[in-house]
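In the form predicted alone, a lone chain appears below as structure tokens.
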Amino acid sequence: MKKSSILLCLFCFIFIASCIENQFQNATVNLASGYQLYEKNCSNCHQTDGSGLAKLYPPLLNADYIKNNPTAIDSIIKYGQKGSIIVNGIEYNIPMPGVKNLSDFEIKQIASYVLIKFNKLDSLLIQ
């Protein structure tokens, strides 16, 4: 009985370890894809480094708006943003068009990239 218990525990340990490894591999792939999608769809206005463009387009880098509304990013990417918003104490009021040609998964990849790269919110990493 002891041998079967030990084997079962060993199997469970190996299974869990492989799941964790796959999760990190998927996260790395998603982050790389998020970067590519961000560069193609977002960096023109928000810049490659996330710094934004003067008082026209808000920064994504260390943005208090994102830190206070991390789950809103997906919706903003898909449907856009209209009306005035305050980011790091500065008002921005130029409409952002939605990017409707992206799949929900691609939007999640961009959102994860923005949250992790620019705001260090890796607890919201997509799976």
Given for the second form:
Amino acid sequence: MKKSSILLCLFCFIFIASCIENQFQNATVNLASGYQLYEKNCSNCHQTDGSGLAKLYPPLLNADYIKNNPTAIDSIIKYGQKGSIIVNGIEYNIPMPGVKNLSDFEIKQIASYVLIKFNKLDSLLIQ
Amino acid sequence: MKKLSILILITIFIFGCGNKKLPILGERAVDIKIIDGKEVVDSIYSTVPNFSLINQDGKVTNENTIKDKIYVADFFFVTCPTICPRMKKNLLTIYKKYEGNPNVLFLSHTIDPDHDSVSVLNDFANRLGANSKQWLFLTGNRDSIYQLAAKGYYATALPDSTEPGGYVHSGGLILVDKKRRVRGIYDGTSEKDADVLITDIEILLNEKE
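Alternate state requested, the form predicted together with its partner chain (shown: the form predicted alone):
Entire complex below, previous chain first.
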């Protein structure tokens, strides 16, 4: 009886540990894909390092707008952004077109990359 | 004495190598003249043709604006989602280096004049931090701009509905000397090319007539 409960515990431990590791691997893979998708679709304007360009294209790196609206990124990527917004105290007003030909999953990967790499935000989006 | 002359020769050789000359691009014609009974061969180089466009302040910009100036030209459009922002970032770096230098100008031509009006270009230039006396954002007749791109600067600019943003254009930065001759074309999306362009502007600034 004792032996079997120890075995059960061990089994549970291995199961959970492998799940965590699996999730960790997934997160790493997603970040790598997020980076590639970001480079292809976003970095022309927002730059590879996320610093943006002058008062034309807002930064995504350490951006208060993103920290205050972490869930807005998905819809901005999908549908674009029009009108005036203020990021880190600077007003930006160049319309951004929605990025076509991206799946919802790919959009999540980009959003996660922006949240984690540029804003050090823990993302619940990575699954 | 012999040693001294060798030393002088070596010195001349070394300093001579340091003076890199930039090529003159484009077709050239040969002009043969007879001066004092002797045949003199002279090359006639291609130059940027006369033009008349409007800058971000609504002022006419033409060949008189660029007279005796070294300048960097490019073709872009404000809503371009692909290579233009990278070109503008590199151009901004080069502009900052020569900001306030009366001998160096920047001419950014829109290839989407229907959208990029004077006020749109004005806002764009202000947001980029460009002074309208030195960095001119030009709009005007669409066909004139496309012809100027092709004939004056060896650049491509055409509408193309299959391209993101609706236009296809080359991402070149074109360096032009004081005599309106194209002296170099650089990849506007490459930071390395931007460094080379700065080196070449220095060469042109030091070039004797």
